[in-house]
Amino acid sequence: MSDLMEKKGRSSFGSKFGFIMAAVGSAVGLGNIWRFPYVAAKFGGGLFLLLYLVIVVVLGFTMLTLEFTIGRNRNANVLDAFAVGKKKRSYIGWLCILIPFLIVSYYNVIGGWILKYLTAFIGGGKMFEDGDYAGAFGGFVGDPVWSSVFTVIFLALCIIVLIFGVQKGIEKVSKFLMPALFVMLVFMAIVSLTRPNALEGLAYLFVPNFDSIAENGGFLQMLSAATGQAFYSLSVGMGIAVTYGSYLKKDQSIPQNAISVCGLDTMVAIFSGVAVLPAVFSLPGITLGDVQGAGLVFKVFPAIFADMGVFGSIVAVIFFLLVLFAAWTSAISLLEVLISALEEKTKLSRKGATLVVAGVILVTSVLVSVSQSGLLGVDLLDVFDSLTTYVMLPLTGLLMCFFLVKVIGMKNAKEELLLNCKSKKLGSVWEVAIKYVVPVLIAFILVMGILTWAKVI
C-alpha cells in the first residue's frame, strides 16, 4: 500500500516551529502539573524519575511516532485514517473519537474552575478571605449554574481559536500560549525555591527513597505508575497525534518533530515537580496525599499565596494564567479530533463543524459540571476519567500497534517514519519496539488499569 498523496485543500501546519507549539500543548496539560509531582514524590522520587525517562524514550517515543505515521501516511482524519484495508478498522477510528469526546467533557468543567479562581484572584481574592479554602472550593463546584458557566466560557475560548483553523488558530495562539507557559513555568519553580523547607520538596522528587516503592506496592506498581503517566502525559491513544500527524508536511521529520515533543513535555513535568513541591511542603502540616488532583490546585495553593503575603495575589494570577494555559491548550487539541473528523465526514464548513461540535460538548461538558453538585446522583467527571484513563486509552493503543503493523505495513511504515531522517538504523529498532516491546508495555498498563478501575467503580 502506497503513501496517499497530499488532499487538495486540506489543512497543514505551516512551520515546524507551529507544529512543535501545538503538539507539545496538546501533551502539557494537568497530568503534568498536578498527577505527575504527586506520582514522582510517591513512587521513589529520583528512581522513579529514572524510570519515567526510559519509559518516554521507549514507550512515550514510539508511540509518539507510531500516531505522526499512521496520520502523515493516511492523510486523514481519525476516521478515515482506520477505515482502510480488506478488513477495515474504522472500530480504532470511532475509539478515537470517543476517548476526546469524554476528556474533553470534562476537561472543560475543569478549565471553568481555573477560570474562576483565576478572576477571583484577579478581584483581590474576596472569595478566600475567611482562609476556608475547601469550603471555598466545594461552595464553587456545588453550584450547578456558576460553576456552568464557567465552563461555557472555557469552551467558548477553545472554539474562539478552532474556528479560524489549523494555521490562523491552532498554529498562531500555541505558538504564543507554550512559550508563555515554559516562562511562566520557569517563574513559579524560583518562586517555589525560595519557600521555608523548600530542600525537603526537592528531595521528594529527586532523592532515591527504596520505601516509599515498597510502601506502594513494588516495583510493579512503579512501572505501571510510570508507563501509564508517560501515557497520558504524551497525549498518546487519543488520536490527537494521528490528527496532527495528517497535517504535517512530507519534509518534515517524523523522530525530529516528536524528540522534541517527548523532550519538552518531560521538562514541563519536571519543573512542574521543582514548583509544585517545594512550595506544598512549605506549609506546616501538608502530607503527600495532598500533593495530587484538584485539592492540590484549588485547595492548597490558594493557602500556599495567601502564606506569601501581597506577592502571593501576583503569584496566584501567574500560576492560574499558568494552569489555564496548560487546560487550553489540551482542550483545543481534543476538540480538534472531533472538528476535523465531522469536517470532512460531512459537506460542513470548517465553521459550520466547530458550531456543531461545540453544541454538542455544550450539553456534556454542563451534564458534567452539574454531575458535581450531586443533582444527577453520579460524578460523571470521575466516570469519563477513570474509564479513558485505565481502559479506553491503553486498549486504543494497543490496536493501534496492530493497525500499523497488520494494515499499513512496516515497509510503508517505516518510509514515512524515516523522510527526511538522517539515521537510517532507527527503523529497525523502531520495528522491534512496535512489535515486540511496546505492546507488551501496553498490555502490562491495560490489565492494570482494568484492575485499578474495577476498584473505582
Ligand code: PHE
The other form holds:
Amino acid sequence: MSDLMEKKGRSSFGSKFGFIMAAVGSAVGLGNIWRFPYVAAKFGGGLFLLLYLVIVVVLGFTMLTLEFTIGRNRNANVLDAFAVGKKKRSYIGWLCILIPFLIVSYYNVIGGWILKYLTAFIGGGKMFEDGDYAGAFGGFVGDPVWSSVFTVIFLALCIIVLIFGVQKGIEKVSKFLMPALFVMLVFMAIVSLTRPNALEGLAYLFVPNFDSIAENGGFLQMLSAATGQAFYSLSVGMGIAVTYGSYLKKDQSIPQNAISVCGLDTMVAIFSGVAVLPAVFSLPGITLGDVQGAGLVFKVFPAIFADMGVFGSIVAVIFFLLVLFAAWTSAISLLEVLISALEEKTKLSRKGATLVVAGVILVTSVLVSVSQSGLLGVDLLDVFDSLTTYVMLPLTGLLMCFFLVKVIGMKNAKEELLLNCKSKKLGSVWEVAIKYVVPVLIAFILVMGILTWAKVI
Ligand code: PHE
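Please show me the structure of the same protein in the form predicted in complex with the named molecule, now that we have looked at it in the form predicted alone.
Then the entire complex follows, led off by the chain already shown.
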C-alpha cells in the first residue's frame, strides 16, 4: 500500500483479481445482455463486431485508463477529485454524482423486476401459466405496490454488500459473482445453440451484412451506435472508474488492468449475443425489434423457456440469476460513487454514509417504480435513461478529457498511467488519443445523442 493511501486511511482493493472482477462487475450489465446483441444485429452483424472492437480499443480503453488515472492520481472521491487547480472544476464532480444517482434510481427498478422473475420461476412459474407474457409483465410493472417492494429488496441486496466496504464487501462479492456469471453465460450460450434454427440467429451476429447498415441510416449511425454502446457498456463517463481507480494500489499497472476489463466486458457481450440471438430466432414470428430491452428479457425469454418443456424452468432460473448478478454488481458500483463522496465529504462513518445514500435512493427508486404504473403521468425510467446515456455520459467524458490535459497535465498523467507498466511507448499514443481522437469521437456521439434525445422527449 502506498504511503499516501495509508496516511489518508482510504480503502483499497486487496488484489489485482479482486479489482478486475469489481470493475468488470460494473461494466458487465444489462447493456451487454439486452443492448449489445440487438445493436450488433441491427448494424451489420460481423461488420459491427469489427468496428466495435476498434472502438473499444480506441475509445473504451482510453477512457477507462483516463478515469483510473484521474482516480489514482487524485486518490479521492469524485467531488474532491475534480476540485483542484486554480479554477476548480467541481461541476465535473457534481455531474459524477448526478449521473449515478439518476441511473441507479432506475437500475434498482429493473433489478426488482429481475428478482420478481427469478422468484416466480423458482416458485414454478404460475405467473405465466396462460401464456400471455406481455400481459404478465405489464400486470406486474403496473402494480405500484409489488413492483416497489421488489425494487426495495434489490436495493437492500446492494446495501448489504456495500456496508462492508470496498475489500470485504464489493471485492469479496465480485470475486464470486463474476466467475459464476461467466459459467452461467457459457451454459446459456450452449443451450441457445441447441435450439432449432440456431445458425440463423448466429448469422445475425457474425455474418457481415451491408444491407442492414444501409437500411438503418448508414455508416454514421453505425459509428454512433458502436461508440455509444462502448461508452455505456464500459460504464465510463460518470466517475465509477475514477472511484474504483482511487482504490487501486500504486503497484498495479493501470493499462494492464484496463485491458482485462475491456477484454472481459467485450467477451461477455459477444457471448451474450450467442446466448440471445439463436434462442430468440428459434421462436416463430420474432422480429429484430423484439430482441432488445425489457421486452427481450421479460416477454420473449419466458416464451422460449416455456417452449423448452420441463428443462425450461431450470434454464429460466439460471438465466435470471445471471441477469441478476450482472445488474447487482453494476448497481453496487453506481452506489459506491455516492457513498464514497458522502463518507469523505462529511463526518459520517462508512455505515452511516451507506445508510443515508440508501434512504435517498430508496425514495427516488420507488418514485421511478411507481411511474411505471402511469400514476405520475411520466415514465421516469425513460427520462432518466435517455438523458444520461444520450447526453450526460458523453458530455462528462469530454469534460474529463479536458480536465486531464488542463489540470492534471499530460506529464503527471502519463507518469501515473505508466507506473509498473512495461510498455513505455504507450504514453505518446495515449496522449494523441486523449487530445485529439477521443474528444472528436465523443463530440460526435454527443451531437447525435442530443438529436436522439430531442426525439425521445
Ligand atoms: N455498463 C453497464 C452495462 O453494460 C451499464 C451501466 C452503466 C452500469 C452505468 C453502471 C453504470 O449494462
